[in-house]
Amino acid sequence: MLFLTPVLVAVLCVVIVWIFKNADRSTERKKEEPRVRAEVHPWVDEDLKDSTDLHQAEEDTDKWQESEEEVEHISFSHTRYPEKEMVTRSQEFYELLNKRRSVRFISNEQIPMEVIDNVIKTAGTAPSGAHTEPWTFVVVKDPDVKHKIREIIEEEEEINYMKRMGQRWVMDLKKLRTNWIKEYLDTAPVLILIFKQVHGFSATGKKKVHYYNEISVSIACGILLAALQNVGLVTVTTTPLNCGPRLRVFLDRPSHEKLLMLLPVGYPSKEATVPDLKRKPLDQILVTV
């Protein structure tokens, strides 16, 4: 029995070493698995990932469209102005946009729909990540639909003002004399709801990645505001907190579209007023290196 003791010790040592080696390999495999999934899953900007789309990490990557073939390039046509004209044009454009204000008193006077078509086409010239054009503009003219949108927004906005936003946010808005009552959603002849598409679809039905979709659509919204100012219409930028899912369902938009902004559009009412706000001077917003 004493003769077997060294043998048993040796066997036990071998078994213990074998167990630890296998445990190490298992740990290494677990560490590598997320890395592999991250490499094969379509590109996502972590800073801009929509929290409603976290389930995408578990989707089969075969559902996603592979990169398309290279696009043909053509000659670029450009208009170059003399420097004096450049200065004049830049000053005139600044003066035009400097008159832009957020107007909450909008007339019910009808506006030409061709103008709305043109300003939305203008917004659609915005740059986008990999030219995915991840925007949908929903134009609402029907009075009943507008009123239902108002009901949804006012219901959520009252909760926002009373509970969700907090006292500091409500106090900051007090000087603007704004609250959860949104009469302009009824009176404005047109509402434009801008949705971002968190992904798209190819002709074969496979999903297409929409890179930087929120930034791309935000740029389009900025161009739209400039286009509306250019034709003499007014609006107020609204981002209805907690209203997006209900409005998406009500307007029968697909689940991959998320509401980014709502613009009531029209002429200002005769009694319209705006806060006497001042914009920051150039030396407070410009840094030259």
Ligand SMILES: Cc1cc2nc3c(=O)[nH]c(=O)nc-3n(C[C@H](O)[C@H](O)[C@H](O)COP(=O)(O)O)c2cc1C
Contents of the next structure:
Amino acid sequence: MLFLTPVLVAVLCVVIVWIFKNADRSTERKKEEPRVRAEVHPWVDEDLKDSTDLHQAEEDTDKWQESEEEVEHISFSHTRYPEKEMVTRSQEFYELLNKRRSVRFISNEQIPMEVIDNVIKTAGTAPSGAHTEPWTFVVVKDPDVKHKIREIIEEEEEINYMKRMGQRWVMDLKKLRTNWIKEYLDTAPVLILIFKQVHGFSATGKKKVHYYNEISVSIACGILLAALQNVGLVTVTTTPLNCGPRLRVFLDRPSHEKLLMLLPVGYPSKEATVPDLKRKPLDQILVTV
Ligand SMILES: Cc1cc2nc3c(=O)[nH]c(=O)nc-3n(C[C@H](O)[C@H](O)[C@H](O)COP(=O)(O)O)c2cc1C
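Other form of same protein, the form predicted in complex with the named molecule, not the form predicted alone:
So here's everything in the complex, that chain up top.
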């Protein structure tokens, strides 16, 4: 018995040391996680994360808006075209959109603002999860504001190209001849910054869940691109990496709005060039079952 006591104490000591060491390791692992994630997914901007957090919404039900009251259902009004006309319209629409290109050389010539209102109204016709319309379009015309946006983006983009994106991504972009200098942010008469609202607010100030907000806003952006093409304006789809929070604060937008896309809009400059890219033919993108 007398011999057993020191052995028991020694075993206890080993167990305690082992428990402490493991606890240390797990906190170190936890500290390391965000860095590892950032290395694997350097493009994941904090502001781009989709926070449609249904579990959270269910947990704090008192802070979230209950379902709205009934909506009246009305007859659907529909225009049906003869089949021949359907073919012609589909072909013409394809030809129009097939001419769309990302243009990075934009003239400083002014554009009619009524057109901008109309294309944004068109984007706002997009479907959205549970009809939440989780988008905000910020139109910037002021040259000083545009310039400050350019400064923020160029500062972050230089770090993106030098450090965050990595060699493969930079090499993949080589054919497009892009870099961190974005003259179009000054020259384009209009910048449209599209924010997704990760949640909304009801009239009583309670939070409203914005289901599938990123998909909904991305669809609206696609419609906006088509609407711009339809009126003969050009743009380049940009997703300024790691600029979201700074641009949001600079433009005085609330924290539940996250920058999804920035579109410089205008006429192409006379010297504008585009890479001679080819699009995949139908048989490479279509599977009929
Ligand atoms: C989600 C997304 C993000 C993009 N981000 C950028 C960007 O940050 N800068 C840029 O110059 N082009 C950007 N582009 C444009 C693509 O480079 C362009 O669409 C592609 O090269 C095909 O060319 P096209 O648009 O002329 O057909 C982006 C496009 C998409 C769809």
